[in-house]
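Okay, so here's just one chain, in structure tokens, the form predicted on its own.
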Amino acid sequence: MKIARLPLAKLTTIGVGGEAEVWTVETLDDLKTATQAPYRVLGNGSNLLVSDAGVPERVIRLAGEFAEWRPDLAGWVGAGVLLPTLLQASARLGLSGLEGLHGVPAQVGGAVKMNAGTRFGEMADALELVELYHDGGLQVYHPSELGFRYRHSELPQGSIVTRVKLRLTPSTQEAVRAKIALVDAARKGQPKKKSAGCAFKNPPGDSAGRLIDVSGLKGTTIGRAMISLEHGNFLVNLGGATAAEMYALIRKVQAVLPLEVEWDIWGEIAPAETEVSR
């Protein structure tokens, strides 16, 4: 186990966030020790906005036995494994079920917690069993017990995803790669600058990105944070942005549109009092 005080800006895909005490755990005993005080669990740092002041809780990252998986994708897959790695393996093996997650830069545990996905599929679709660390021990759940719905799960309070078993269907390399290409084509308009992924949940029957676009908000800039010109549902870091600037953009959108934030927000963030530009 490693313990270090680190800037979370370096551990999040959007590149903002203050310091926290980071515990990298590799065994179940490590995890039991790390959870003896208030904690948060950090996956790959996507879909997350962290306060500029950081967070007082210890931040747990899963490694070691929690990042193990078999090359044939049979058996248990650790929560610390990256989804893109599993998707590449599934394409090589001709196993279908993960294609809808192409482009999601999450670890397995985070993807389960928020039921990550795209309009082509979500994490819950690919799950057979989920193992959680809860109340000092490991418990196995069927996905039907965890309340999965659009970008949401109902995991027991304080539980941590440790491993999953995937539900994949034998197919062919060609068929799996064709589905991945279809999903990839739909992502072509997404920005390349640092972001935390889609900032807002799509309302029923519509697209948050479309609504932001027609509202004329694309390109709005506060400090070094901007609503992407390529895709309205992405808030991007132009370099040196703060969490306060990002949060001010969120509030700017919500002042116009009744959209629910998709990101997880850690810590108290007050919107930056910075001039808005276009």
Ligand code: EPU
The other form holds:
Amino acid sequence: MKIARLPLAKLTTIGVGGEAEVWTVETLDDLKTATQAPYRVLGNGSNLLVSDAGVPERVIRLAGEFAEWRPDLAGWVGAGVLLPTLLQASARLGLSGLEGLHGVPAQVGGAVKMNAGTRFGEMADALELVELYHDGGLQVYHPSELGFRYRHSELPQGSIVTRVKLRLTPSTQEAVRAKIALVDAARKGQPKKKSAGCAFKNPPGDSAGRLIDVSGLKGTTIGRAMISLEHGNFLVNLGGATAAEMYALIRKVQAVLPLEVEWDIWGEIAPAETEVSR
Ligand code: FAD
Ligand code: EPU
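Moving from the form predicted on its own, what structure would you give for the form predicted in complex with the named molecule?
Let us now look at the entire complex, which starts with that chain.
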């Protein structure tokens, strides 16, 4: 186990956030020790906005036995494994089930917690069993017990996803790659700048990005944080943005549109009052 004070800006895709004590756990014993005080779990940091002051809780990262997987994708897959790694393997093996998650830069655990996905499929669809650590021990659940909906799960309080068994069906390399190409095409309009993916959930039957677009908010900039010109639901870090600036953009959108935030927000963030430009 490693324990270090680290800037979370370096561990999140949006590149924002102050320091925390990061506990990198490799075994069940490590996990038991790390969870003896208040904690949060970090996956790949791709859906997180962390306060500029960081967070006081321990931040747990999964490594060692929680990042193991078999090249044939049979058996248990560690929650610390990256989805893009599994996607590549499933395409090579001609196994279908993960294609809808192409382009989601998550760890398995973060993808389960958020029920990450696209309109081509979501994480819950690809799960046979989920192993969770909570209340001092490991428990195995069927996905139907975990309240999965659009970008939502109901894991027992304090749960850490430790491993999953995937539900994949034999197909061909060509068919799997063709479906991945379809998802890739649907993502073409998404910006490459630093972000945490879509900032808001889609309201039923509509797209938050489209609503932000027609409201004329694209291009709004607060400090170094900007509503992408490419896709209205991506709030991007132009380099050196603060959490306060990113959060001020969220409030700016919510002043006009009643959208629910998709990002997980860690710590207290007061919106920046920097001048707005477009
Ligand atoms: P983190 O961001 O690290 O954490 C997110 C939440 O999950 C936190 O509450 C955290 O505590 C919890 N968590 C993480 N690991 C565990 C664990 N092992 N056990 C319990 N809880 C855990 N999302 C989509 O759904 N669809 C998309 O198409 C999509 N596209 C994206 C594109 C880009 C460029 C980016 C940057 C993000 C995108 N996202 C998308 C958002 C993001 O990838 C997902 O929400 C993803 O599920 C987050 O996973 P993570 O491992 O990065 O989790
Ligand atoms: N649109 C606009 N202007 C914009 C953005 C979108 O008019 O600025 C229009 C598009 O032209 C399209 C419609 O809105 O007609 C839907 O857009 P898109 O296909 O980009 O899908 P989305 O609903 O905006 C969702 C997910 C993404 C996922 C894509 C691909 C949510 C909140 N977003 O976006 O997920 O990658 O579909 O399937 O569900 C995420 O959750 O972080 C995320 C990136």
